[in-house]
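As a starting point, one isolated chain is supplied in structure tokens, in the form predicted alone.
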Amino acid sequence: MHSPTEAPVSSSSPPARAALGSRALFPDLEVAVYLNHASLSPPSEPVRQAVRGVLDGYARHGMLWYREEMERRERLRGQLARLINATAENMALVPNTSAGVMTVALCLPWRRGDRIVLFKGEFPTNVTPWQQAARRHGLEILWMETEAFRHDRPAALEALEDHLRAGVRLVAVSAVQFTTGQRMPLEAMGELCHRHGSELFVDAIQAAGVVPLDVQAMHIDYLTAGSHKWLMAPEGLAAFYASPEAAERLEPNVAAWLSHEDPFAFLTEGPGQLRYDRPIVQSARMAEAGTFNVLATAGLEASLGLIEQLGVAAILEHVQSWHDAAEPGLIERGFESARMAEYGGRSGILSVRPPDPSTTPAWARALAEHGIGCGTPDGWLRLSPHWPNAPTEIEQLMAAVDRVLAEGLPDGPGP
């Protein structure tokens, strides 16, 4: 038994081993070929065990287990920092990607007339909060097309620099476009922003865990990424990074009780500590306002442990080999591919579409009937394998496509 002041010790077991192309850690996954990690990843057995462990800990020890979760939170910040070449002091855990975006949109000290560069084609998470900031503060939005970067990257970068020369407060972009899978040229964009005195905000939810990220080399001021896609953890958690210089510019407009320095003093250090004048932390952790999602935290720690075993660069190479084998067969069968020719523009997503994009949802439904799980954003058939996907699945995918072509789509003809 633990004394009332003694924290319980969490049980430990040998870490599970991940292997590229193996679904051994996903014993209950019923979808024959799961190609929808860009939407949501099924939890591995280590993730499920970690979540169960938290519930068991609280069930057995109640509040005494809380210290375990505080220590886990510190470890997790370190894991996330290593993932993007940051330091743990500059990492925060927030409820979701949107919360990371809104933290910056609400906390930057905007001046009327400030200009923001946004991109048509982005997921609304990285658009709507900036639009609301523009409405509230009288900002000017400059729109660019994500497709311009897919078709003529040098010209698109030149157009971006033209905007930056004229004066831009912030550029907000996704590391990977959710529709086409285009990996944006973050290093070039960050260098341009740095050169012209603009800030760079990156939504990395379609990159973190499958595409290498380096906030130092890419001159990224702010980055956020949710837990449930390529990080392969439960929903309800996101990483938020702000460089030390960028964090100093933020105003604490989203601060709450955990945003203070030494916020637990009044609960642990006796009388006289209940104060409301403790300074607000001047770092990304200002955004950690209140009670956190301990279940998702435990799941993300376990999932990142598997990703760290394999290495993000090796995961990306594995996924690209899968894409290399699948793409030619799909093109032969009449599909158009959005995949970039250069490796630096490629991600975990292989998006294709039939000659009639309006049939894409019907294609997804038909493939699902043959055991193939995929997504359908904006008319693209999005195939997003991750480290557990095996090259042998491609034969199953092609057989399913051939069956749909032979049988016809449920809502119309195939390509």
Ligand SMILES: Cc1ncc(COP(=O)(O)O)c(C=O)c1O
Given for the second form:
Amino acid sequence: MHSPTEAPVSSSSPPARAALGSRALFPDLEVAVYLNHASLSPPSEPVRQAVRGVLDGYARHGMLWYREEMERRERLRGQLARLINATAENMALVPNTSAGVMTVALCLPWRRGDRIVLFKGEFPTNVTPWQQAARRHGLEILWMETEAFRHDRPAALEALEDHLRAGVRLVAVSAVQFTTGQRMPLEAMGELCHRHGSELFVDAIQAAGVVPLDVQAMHIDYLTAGSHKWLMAPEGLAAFYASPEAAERLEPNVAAWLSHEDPFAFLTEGPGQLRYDRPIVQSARMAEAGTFNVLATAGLEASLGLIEQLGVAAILEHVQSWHDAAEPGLIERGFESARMAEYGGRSGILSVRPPDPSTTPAWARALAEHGIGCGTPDGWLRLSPHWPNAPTEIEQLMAAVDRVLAEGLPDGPGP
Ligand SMILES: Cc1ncc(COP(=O)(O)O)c(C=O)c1O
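Condition change, the form predicted alone to the form predicted together with this ligand:
To see the whole picture, the full complex is given below, headed by that same chain.
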């Protein structure tokens, strides 16, 4: 077998330019108004090209192409680190957000009776692994309500501090709530956690790519974010961050062959290198246990390239002006909006609900018939535009809503 060091050089075309409010890089997208990035993003042309490039590389060169993908993986760790103000050494690539949560839930050296704060209203990814750890290690779960932070933020932060004062090992929260779009006050929560000797774990899948994240300023110990929503890449990949101090505390309970130092020596450096006692890396990378998703890696590198061109702060402003333009018309037509008054509580998600929230799925089906794509988590009609969405779409959205109001909702089961 050829060594990975003999890989050929890949060819690269000039980088595509992204423009706020332009769908030019999504030429095949058939949904007229795509407002579902909080569920899954359609791939842009550069993402599709990047994925095809990997397949073509392997098709032509087989194993010789492997080195290209290892180098890409290294570059991607750097891109993801820049996105959250971390360094590449503290980033790992894992299969999905759940794997990032499970890594910490499985690797923290829990003590019986340790207390963890979880939130009702969270996506189950950021609950189930902690519940399993609680069952296995005799942990106590302290429940808080995400909605308390939307309705009275100062009071909710005080209630969190009361828990922390009594001694909490870890707080696990999402940066943005998947139902209401509430952006959580991570800076304040992280500051409180560290003041009281607790750790902060953040599921950032509904934030990364659309909401600025800074693991230093937010005092975040662990963060994970999947690739297929606001990062606009294919499914099957997630970033995982552990601060150097936090990674020191982890036991390598998820380690496998790629978690060792010098994991390729036995494949490339001749006989006598096949050993099982090489140290496990004491960083987030211990979670990179085995062979990885090269297609999603290439897609994510390309989509992050576009996000970096635009800048996350500018993307959030763009999306907020879309929300600003859409929200009043929806409220006028009888919808209740979950959007917070303060900018710091806003995200890429604009969630509204009809007077009878049990009709939300029927609303989504009816809007889909008029070319509007949106999500329906827990009774909310979730509109999630991203950088390619244009304010001119709002007219189409309102026209569709008016037609549904005039024609009535369809009957029948959901999609
Ligand atoms: C807040 C949140 N966390 C996690 C996930 C998904 O996790 P995973 O990447 O493991 O599928 C979603 C949506 O699918 C989500 O909205």
